[in-house]
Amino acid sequence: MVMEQILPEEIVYQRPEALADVNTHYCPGCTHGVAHRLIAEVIDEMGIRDRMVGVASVGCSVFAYNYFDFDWVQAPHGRAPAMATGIKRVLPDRFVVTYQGDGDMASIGMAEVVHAAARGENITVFFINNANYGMTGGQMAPTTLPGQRTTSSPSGRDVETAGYPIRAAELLATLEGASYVVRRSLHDPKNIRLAKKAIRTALEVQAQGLGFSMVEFLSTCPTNWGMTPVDALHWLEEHMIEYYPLGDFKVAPTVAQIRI
């Protein structure tokens, strides 16, 4: 009787080295974890972990410094781009990134990100748009859709009193100092792959000193939306993308030559 040769198992999926081996606090179905993994994979593939400096914001992403295995600093609410500017100017050889939610970046921190982009600061912003204030109970955010119910807009966002949602990517793309501004989504495998490519391009932009880059990610918040994780993915696809179309909003000519 001939015994079949037992081959060692092939590892096809494992934790990136740039992610710490810890559990996160994110709710089940939240796509913050997907964004974390994509960023970590790109950092590993580029071999830049020892040159990374992250700036954590205030919000659901506040503990990003516990989840990534490289240097981080904590910014006051909304001030991550300002802190990132200072770090990059003092340590120009580092890759400096911010990781911010919509309540942090598009509300209290709007001035900081607008002026960082206008100045063409050579930093990269990763912006999570889940259409509400996730950490503090699901209140209406600058990105909450018209008619969307939140804990502070139980009848739905009324644009006559609360105004219209802010399209951050489109806004920042108008600024001369911005070199690469795109919007991606994390709701299905195809778009997750496209999001990873955008992360890589944004960091390559910084590597070549081409100026400000931002990747906006449409993300789910099943707990505050009051949905199952699967239903939240469908809701994002059916409602958020209509208001926040995916695509490239600013790709400078110099960036077009290095796109991944």
The other form holds:
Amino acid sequence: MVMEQILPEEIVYQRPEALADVNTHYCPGCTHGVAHRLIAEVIDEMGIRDRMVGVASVGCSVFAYNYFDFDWVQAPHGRAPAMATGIKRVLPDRFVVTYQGDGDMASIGMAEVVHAAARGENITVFFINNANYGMTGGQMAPTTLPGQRTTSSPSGRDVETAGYPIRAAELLATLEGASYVVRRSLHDPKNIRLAKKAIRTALEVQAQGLGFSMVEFLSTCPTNWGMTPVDALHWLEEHMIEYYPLGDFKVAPTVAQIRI
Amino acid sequence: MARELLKGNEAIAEAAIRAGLQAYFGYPITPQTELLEWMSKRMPELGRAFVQAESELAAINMVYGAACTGARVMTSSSSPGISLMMEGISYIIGTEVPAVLVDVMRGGPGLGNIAPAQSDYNQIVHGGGHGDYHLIVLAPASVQEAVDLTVLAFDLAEKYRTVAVVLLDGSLGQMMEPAELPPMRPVKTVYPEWAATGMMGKREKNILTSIYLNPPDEEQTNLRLLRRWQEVEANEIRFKEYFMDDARYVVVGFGSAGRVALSAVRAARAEGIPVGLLRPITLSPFPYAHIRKLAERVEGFLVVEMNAGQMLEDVRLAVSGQKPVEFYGRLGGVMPFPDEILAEIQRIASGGLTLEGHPRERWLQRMNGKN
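Would you mind generating the form predicted together with its partner chain now that we have the form predicted alone?
What follows is the whole complex; the chain from before opens it.
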């Protein structure tokens, strides 16, 4: 076997330092990996890895702390914004982020995220919306689309009995304390680049003490959706964006000036 | 040392601040609200953190987050609020981070009332959250003791990386008494090695979690917690005794019930009844061994509580059927009067002791027509 030597100047793509050199448990085609990588790249670029404290949630991202290479704590279901508040109030010069799924943040943890935003808590929430409960096996989430089949809405979500999906970004954007609330998607390269810019802006908001920031990522769940990874990306693009439009829902005037 | 006239709730708040409290998170609930109100003024003026959370769930999880930095943190609440905090308490224990909790108990179950009771004994002493765990539980009977035990709670929570609870009833929270306050300690500037504070160029990453998917790992964690608990049991059992040298009967009561019982014991002594009082300070770890030893030399016990006999079961366990145990309780926010307890002592001293049946059954019969 011939070992090819790669010179440092030839390296154009490598693992970010903020991402640990370990395998993840995420299913093939799941976009958690994309979100992880983007967040790690931004942390490297900002040079803030040493000052990061992450709060992992309950759900598929419960082991996020294994995949990022900085300090982490693990929150009870939905309570990550409260834990982040506690950490940030003790250590205001650190970067405190939560990484939460839709079951975690938009269902059981709705109160915690709403009030963290209302307080203008200087933390950043990364919100992964894949329209179902991933880890528990694909049950209906507050974000499950009308008519979408899940293991607990086997005939498709019936809005008459199960109510309507919640648009978290739009909801949080109504709060005065929220400074930067946007929705991005991870289904194609263009949108992935836009998502990375939003992560950067959100962390800059925190760096400058401008208040609460949240980036919602539309994500895929090929396993529980019962699709191939490629079909899942198409399903996201065709169905999720219609209900969850991409865009900026709150950019406070102070944030507009520092926008990346 | 400053001697001040303060409400129990306020004295606990000031004691915690002087113990180096860096962050307080809480939610208003009667009868502990003065504690939160005191914090809302004092913490910001000292440049420390205060947040009035949106719920008890949020408050305990703010404590959990802040505790993960290794800082001195606390919350306080009352019975229904404590129920909501149980989830977070289990996580804090599972993650092995230190925190202090103050429970100013009221009448229950449900919304109950805001009158003083000791109805949370089982919930706090024998768990309430999920999983195998123990809390350190300290039960003051005066404002001074509440001050001293609050300071101790921080030291014990840190020493054993666990949750220490100051458990008192509403009357003590509302009562004004003079108390010596401790000297002011500054907040920490150096955080422990295990804490999640950002690596700050000094070490590898820390992960603070309570999930171990591999069952043997979870078992190891549980065993580690239990071995640490054995250390607590070996080193931290505290109680106070009154008139015990020649006592033939022992009244056992904690907190306010113990304090009222002391008046009754004094009155009984004045009548020549050889009765003493044991007042456990640590309800957990509980002084089982000491009570077992007492059972060898006394004729019987009377447990007095402001509940339906929750600590009673721990006393019975310690006595192990060696000697009769009687019970007298008032509950739902009714406080016992010294003469009611004196009547029970007189009844016992004049041959009212029996090993038959359960003390709660006999007590319930005697309660007919009392209220």
